[in-house]
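Take a look at this single chain, the form predicted on its own, given in structure tokens.
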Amino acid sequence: MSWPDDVVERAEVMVAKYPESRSAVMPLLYLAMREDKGLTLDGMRQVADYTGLTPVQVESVASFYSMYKRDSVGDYIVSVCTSISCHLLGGDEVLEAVAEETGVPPGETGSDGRLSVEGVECIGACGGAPAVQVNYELVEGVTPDSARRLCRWLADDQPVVISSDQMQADFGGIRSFEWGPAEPGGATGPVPAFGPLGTEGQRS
């Protein structure tokens, strides 16, 4: 299966930005994941074609980093940090609240394909623990109660754009540091908000 013309154009632009095509493997994996809501063998083969790597080399990158999902994922990925700082400040309870509220066990996707839940290692917000990401957009200082409210918001409002700033204002608590000016956009799918991937959208 080949990518649509607009995706091919994005891929070619990405590859052209690097002195060696193999250096584009990671952004291209996000692009492949965006197309199929997970990394398929076919998607990884296409990345191999663009980078000059073998499919096995591409899969070795995809299997090393946890943000590359080789199984199909939902429209929203709720990632709860359970590393030491978050663990000590209630991260496990936050993960349990998310699983209970959504009915989706950690490591799985709901039967309707809407939401995936996972416990993850450090996401770099130890000072604002417990920390949660939705489609890789961050919210800090989350409690079990605010995590439940966050999940209800995802289910009821089904937001098209997920924004760290909005989630922090609505569901967050203590932050690790001042974030600076608010970002006008956010993520539009279960990959990070990257303009070249078409996964960045503007908040209304």
The other form holds:
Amino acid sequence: MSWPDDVVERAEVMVAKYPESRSAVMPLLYLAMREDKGLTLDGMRQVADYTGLTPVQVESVASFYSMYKRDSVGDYIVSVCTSISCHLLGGDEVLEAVAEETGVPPGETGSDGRLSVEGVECIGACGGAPAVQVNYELVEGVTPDSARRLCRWLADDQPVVISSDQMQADFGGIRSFEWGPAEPGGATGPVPAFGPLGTEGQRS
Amino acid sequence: MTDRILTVRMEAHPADSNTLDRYEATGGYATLRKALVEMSPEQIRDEVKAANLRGRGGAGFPAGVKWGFLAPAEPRYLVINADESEPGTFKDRQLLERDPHQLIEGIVLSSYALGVNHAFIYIRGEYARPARRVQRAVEEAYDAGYLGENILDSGLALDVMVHLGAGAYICGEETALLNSLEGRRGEPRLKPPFPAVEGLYAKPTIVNNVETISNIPWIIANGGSAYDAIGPEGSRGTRIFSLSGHVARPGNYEVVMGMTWREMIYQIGGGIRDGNELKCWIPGGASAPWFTPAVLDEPVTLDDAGRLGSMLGSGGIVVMDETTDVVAAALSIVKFFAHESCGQCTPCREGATWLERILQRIVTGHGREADIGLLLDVCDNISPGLRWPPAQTTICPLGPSLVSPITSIMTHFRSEVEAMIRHAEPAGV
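Switching forms now, from the form predicted on its own to the form predicted together with the partner chain, please provide the structure.
Once more the chain from above appears, this time first in line as the rest of the complex follows.
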């Protein structure tokens, strides 16, 4: 299966922007993940075609980085930090609460395919520990209780756009620093919300 | 006396310090405008060298000296390391989110100084929000003529691209970062050749940290000697420390170095939460050996931290109070490095896994008497002699980094490890 026109266009722009086309493999892997809700062999073949690599070279790159998910992932990835600062302030308990509330053990995706749970290493939110990301949108200063509420909100409301500002207001606590102005955008799936990838959605 | 450089704008204008309008209204890009007309690239390089600005990514290498190694071949590249991933560190995130134009002006000035026409900002994939802010700022800068074909009619051409990582701590190591940017697995390269000679696409490349380059506009505006007049020798300028853990007021604090650790933790950090006692702290990110209250009255400088057997590293200070299970804390750090080891070098790949498993069984009450010796033996295979600065049997310093938490607990809290093992279940795994 080939990519829709808008994705093809983005891929071509990416490849042209780098001095060498191989450099586009990382952004293209994100595009492939977004199309297929995870990396598929077919997706990696497409990336290979655009970057002049072989499919196995693409897979060798993809397998190195933890954000490229070679198994299918949910609409939401809930990532709970358990590195040192979060560990000291209860990150492990937050991860337990998330796993219990969702019924999804760390590293797995629920049977309905909606939600994946993972314990992750440092996400640079140590001053707001413990911290969680949903689709790489951050919420700082969570507790096991607020993390449970966050999970229930994902299940009940099924938000289309995940926004840091909204989650921080509803489920967050102490922050690493003052965040500055609120953002209208957020994540539309389990890849980073970033303009050039076309993955940023606007809150309604 | 200047006591803040990098965080002035964001403190004064929290609502819009990230926008071009605010940046220009507070004097932004005026330095670039002036420098492109009045200064030669060599003069800019001289000012940065005179500033004695030491890199803020972790290694603390003087930026001006690094620039001096850049080989003459063309094209040359500038790569900004925004892969901030060292546990305990979140300063670059704030600079990216809250003052991206300060970084961009630094990039343009640096590129002019280095003869670079193509710069990259490599931002870790988990920093989606900071990456969006930087991307918007880059677009604003193009539209306003601060980036692109003929910057401010000076003839200077510079393209800047934001490149997202995808979850790999090791890409903060500069040669791993370059491999990643080339579309490869993020495995560190053997050095030499250093990036300044053969970097991105085997061309001369300078890799600098976000905070390092964010200082460049101030240095060019005020002169290298003005920067060199701030702070103690060897630790010039201001520096942003990230305070986290059991401290009462966690956060990023831009300070002039040279205060004592007591002031850092008790005044700046507000002391220990809940009125608890301080047990120990990590002075410079998870890779750094830990300090105990015995050194509270020592000064916070790069050289003093080194003399005391550790480092300021990435500026991430993680404070642990009396309630901390230090063995579990060490396990958390070792688990991090085991997860992030790229797997190229046997001592690190195998050693990390074993250290994690041994610590895990101690923490879960299945430790064995021989485990202490075993831990230290595995560590010695990764970093022979267990000394500071560490020797390494690996391509990059990740290996020795995972030794730090273990030697720290063995040096300072050995009796706690022994007690844990003594009370272990006999039928250990």
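We call the rigid core the largest set of C-alpha positions that still match within 1.5 Å between the two forms. Residue numbers count along the first chain shown, from 1. Treat the numbers as computed from the prediction; the structure is a model and nothing was measured.
Enquirer: Against the rigid core, is the Cα displacement of residue 184 between the two forms at least 2 Å?
Expert: No, because once the rigid core is superposed, the C-alpha of residue 184 moves less than 2 Å between the two forms.
Enquirer: Looking at residue 198, what is the CA displacement between the two forms after core superposition, in angstrom?
Expert: For residue 198, the C-alpha ends up 2.9 Å from its position in the other form.
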